[in-house]
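A single chain, nothing else alongside it, follows as structure tokens in the form predicted on its own.
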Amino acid sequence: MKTKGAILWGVDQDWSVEEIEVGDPVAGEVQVRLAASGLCHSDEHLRTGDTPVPSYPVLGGHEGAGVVTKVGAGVTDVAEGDHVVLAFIPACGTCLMCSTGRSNICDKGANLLTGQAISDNTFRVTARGQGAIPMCLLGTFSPYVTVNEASVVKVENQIPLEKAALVGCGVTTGWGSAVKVADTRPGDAVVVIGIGGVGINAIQGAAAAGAGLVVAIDPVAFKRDSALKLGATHAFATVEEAAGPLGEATYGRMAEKVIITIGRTEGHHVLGAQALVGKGGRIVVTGMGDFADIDVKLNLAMFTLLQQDLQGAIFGGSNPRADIPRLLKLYEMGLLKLDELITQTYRLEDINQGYADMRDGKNLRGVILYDDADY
């Protein structure tokens, strides 16, 4: 089917809104009518080049929420008319990954950033005549996808769709970072560095897990504030502003968990990372760097002397079929706040203003809503 798509043809340049062409579903595949993508920070480190591609164009965004409108051969997990989160990392069931419980780390991603779909290895996306990378084999700059089974998670009909789409990364990266890889404990400091769409989810995870302190540290005042209001305790703009406070209301004893989601991150973070963790503590490094990047700053005598951990995350170590609903569910309930992280919503043809106040620091998160024009 023919529709649009934000499309980026190379490094440095902005996206361009088109026309796209979107196969059908094959075996295995099901075609969704998005209501919302959320415009996450990853898709800007395809822009700048962090995350290197092998070829263009691509076809951004990895967050969405929609509808089903048509499904292949041997789908049996949704139907037509299902509401729909798509979760950026597949989740096939099968794989030594996900037969373990650790479905954010499902072999079939290996492929996400090739473009080749997982069925049968080809394109399902066109544009201007060539196949098209869509971002983790999703591509939510459009309002229409068609993915792998393995990608779509069905949610009640009643959650607001525009709210749902960030549970399928921003949301449950954040959140995860906190309660599952940290595995944040009742009465734990912890502390937030990047208070994001990823981070602002730490936060509220934090929180509800029972920290005694949480801690965020962002130099934008509007994202400290944003902190505040949704569960941290104290907020700072630096990293050395916060030593000492953190220090007096520890005793000494300093953070049990520090959790690092700035939106690019780099090596000497973790090292400001260290200077906050206490001993037995546990560094989370969520937030994405360059892939070229291999220089990581650490004071290796007191890793050592003071045991402490530096885990990597992704994905909040979450199993996207479980912990999608259990997080709506918490939003029903008004224990995970979604409607809140929503500071803008944008026109697909928006694009780039939405990723210009992003980067200027504007937007918690900016939201793209598609309605009746865009089908």
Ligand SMILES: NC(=O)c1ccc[n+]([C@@H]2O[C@H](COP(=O)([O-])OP(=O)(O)OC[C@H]3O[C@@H](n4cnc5c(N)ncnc54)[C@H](O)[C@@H]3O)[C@@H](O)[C@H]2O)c1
Given for the second form:
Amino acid sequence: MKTKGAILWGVDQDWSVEEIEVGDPVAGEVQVRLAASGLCHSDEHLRTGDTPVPSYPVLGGHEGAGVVTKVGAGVTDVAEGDHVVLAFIPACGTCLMCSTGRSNICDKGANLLTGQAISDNTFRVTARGQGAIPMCLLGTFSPYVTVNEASVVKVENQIPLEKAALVGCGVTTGWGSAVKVADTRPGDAVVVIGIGGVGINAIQGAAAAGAGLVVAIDPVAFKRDSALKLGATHAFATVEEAAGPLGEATYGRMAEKVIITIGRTEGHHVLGAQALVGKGGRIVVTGMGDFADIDVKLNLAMFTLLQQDLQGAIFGGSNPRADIPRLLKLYEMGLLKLDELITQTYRLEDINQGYADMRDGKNLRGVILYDDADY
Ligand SMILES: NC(=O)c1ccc[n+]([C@@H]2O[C@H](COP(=O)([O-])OP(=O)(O)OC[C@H]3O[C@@H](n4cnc5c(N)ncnc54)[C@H](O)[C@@H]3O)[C@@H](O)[C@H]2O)c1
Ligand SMILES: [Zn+2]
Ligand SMILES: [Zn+2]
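Compare with the form predicted on its own: the form predicted together with the ligand:
Entire complex below, previous chain first.
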């Protein structure tokens, strides 16, 4: 079908909203009419080239939810009319990782940045007649997507889809970074560095898991205020400002867990996190930056002597099929805030403004809404 999408044609260029062709679902695929797409920082990494791609054009977007409009042969999990959240990592359920409880690193994620559909290794999207790489094999910067059934998770019809969209990446990633990967325990002191669409949910997760101190660090005052409203007990502009008060509040023990969710995470940020984590503590790296960055700063002696732990985290260590419906249930119960995460909504045509606002620190999350004018 002909529709439109926000396309990148090269590094450091703006998103170009133009006509694209989205193919019909083949066996094992579904087509989804999206209600909304979040503006995650990971798409900004595509634009700046920090995340390299093998070719252009690229169709952005990986945080979406909508209604199934077509199903290909053999699809049994979902039917036309079902409401679904798109998981930014597919979960096939049968590979080694999925079958050992680690579906956030499902083997079907191998082609996430090459754009070749899981079903048949061809491109499902074309722009100006050329095969386009849909971000995370989704491409939610388009009102319609055709994706593998491994990438969709059915959700309850009464959940507002524009809120549910955020659970396809930022919410699950942040919450899971605190609850699962950091393994926050009651009474822990937890620090979250970088309060965007991901970090704000690490704050919510840490508070829900019973952390005694939840410290938010972000240079932007609006982010710090937002964190204090959604579960943080303290907020500081920098690691340096946080160190003294954190030491006092923990009788010198410092934090059990520090989670890095900085928009463009760099190797030296790990040393900053280490300055706040105590003996036996854990640093979780969720934020991303330049794919080529191999220069991590860490005090090795302290790392060994204090038996610290440095842990990467993708999709918050979560299992999309179990955790996306569970997080939406928490939302219904009032235990997870989603409405408050959407600072500003945009039309697809205004996507460059949306990312400018993100860079300017104005949004917890900006969200593109789709309606009849787009379909
Ligand atoms: N690992 C995963 O599964 C996963 C999933 C989604 C996003 N990400 C990554 O997580 C990061 C955060 O994404 P987001 O969408 O929340 O970004 P965002 O732009 O919404 O938020 C980033 C925040 O970091 C703050 N910041 C910048 N420099 C800082 C510093 N030195 N100290 C403290 N705070 C600082 C900014 O003010 C901003 O509030 C990105 O790198 C993104 O690519 C990872
Ligand atoms: Zn994301
Ligand atoms: Zn799998």
